[in-house]
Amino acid sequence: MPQTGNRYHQHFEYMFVFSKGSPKTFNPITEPTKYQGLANMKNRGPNGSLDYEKVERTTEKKVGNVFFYSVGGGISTKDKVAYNHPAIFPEKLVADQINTWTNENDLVYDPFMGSGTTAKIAHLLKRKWLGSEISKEYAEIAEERLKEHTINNLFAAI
C-alpha cells in the first residue's frame, strides 16, 4: 500500500488463534525446501552422536509466521459489497488459516466479523461458522455478502 509521512510503517498485523487447551488440529502450510534434510542434520541421535544416516530427508518445510498476500480492490475478494468495509482480509489469508487450524465440519468463530470474509471462507471450506459484529453498518455488509452462506450457521449483530 502507498506510504506517506516521515516514519516507517507497520508491515504486519498480529493474528490470534485461540483454542481451549492445546490446538487439536495443525495442518501446516509448507513450501519446497532448497536444501533437503540439512535443517535436521544437527539433531543428535538417541546416543548423543550426529547420525546422518537416519536423518529424514525432506522436500518441504513449514513456512514461517509472517505471511505475504496481495491486497486491494479486486484482489482481496471479488465480492464488491465487501469493499464498503475499510479493512477487509484477503480471502487467501483466511483460507490458509482456516485450513491450518481446522478440519471439515469444525466450528470457526470470528468475534469481529466485519465484512464476513471468515464466515464466507469457512462455509466454502465446509466448516461451520459463528460470527458477531458490534457495528450495525458492518453487520449489514456481512449479511448482504453472506446471504447464500447462512444456512446452518449463526450470525449475530450485537
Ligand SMILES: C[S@@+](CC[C@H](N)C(=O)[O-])C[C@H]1O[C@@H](n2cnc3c(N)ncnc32)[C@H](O)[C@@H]1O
Contents of the next structure:
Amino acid sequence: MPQTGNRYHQHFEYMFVFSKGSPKTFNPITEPTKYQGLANMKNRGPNGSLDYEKVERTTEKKVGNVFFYSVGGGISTKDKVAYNHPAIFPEKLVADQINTWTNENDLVYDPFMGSGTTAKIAHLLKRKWLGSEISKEYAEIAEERLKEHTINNLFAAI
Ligand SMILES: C[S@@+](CC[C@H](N)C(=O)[O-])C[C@H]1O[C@@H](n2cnc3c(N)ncnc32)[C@H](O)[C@@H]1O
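Okay, that one was the form predicted on its own. Can I see the form predicted in complex with the named molecule too?
Then the entire complex follows, led off by the chain already shown.
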C-alpha cells in the first residue's frame, strides 16, 4: 500500500508456507513456456542450409515464487463491506493459495479471518472452511460479507 512520509512505497510482503512433512497436495500455478511447446532445432543441411526439426516440449512451467497482486479499493475485492476492515487480502492471492495447497472438499482453516476473504474464496472454490476472528467488529463484517454470497455456515462466537 502507498506509504506517506520520507520513505519508498512498500512493494512486497513475505508469505511463509509451513508444512508438517511434505505437502500432500501441490497444484502449482503454471505459465506458458517461452517457446510454446514447439522448438526449432537447427541442424546444418547437406548444402549448408539450416534444417528445422520440430521437437515437442512442455507448454507450461511452474511460476516462480514472487507473486504480483493489485490491491486497493475495488481491486482487492468488489465487496464494499470488506473495506471496513483495515487489512484485507486480495481475493486472487487467497484463491491462488487455496488452489495450490488443497483440492475440492478439503477443509481450509483461517485463524485470522478478518473480513472473511478466505471463507468466501474457499466456498467459491468448493472447499469446506472454518474461521476464527478475535474482533467481534471484524467478525460482523465477515458475516455481512458472506451473507451476500449466501454462505450460511458462519463463525461460531468466540
Ligand atoms: C491481516 S488481518 C486478516 C485479514 C483477512 N485475511 C482478510 O482478508 O480480511 C488479521 C486478523 O487477525 C485477527 N486476529 C489477531 N489476533 C487474533 C487471535 N488471537 N485470534 C483470532 N483472530 C485474531 C485480527 O483481528 C485481524 O482481523
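Given the structure is predicted, the values throughout are model-derived calculations rather than measurements. Positions refer to the first chain, counted from 1. Definition used throughout: the rigid core is the maximal C-alpha set that superposes within 1.5 Å between two forms.
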item	value
Core superposition between the two forms, C-alpha change of Ser19 at least 2 Å	yes
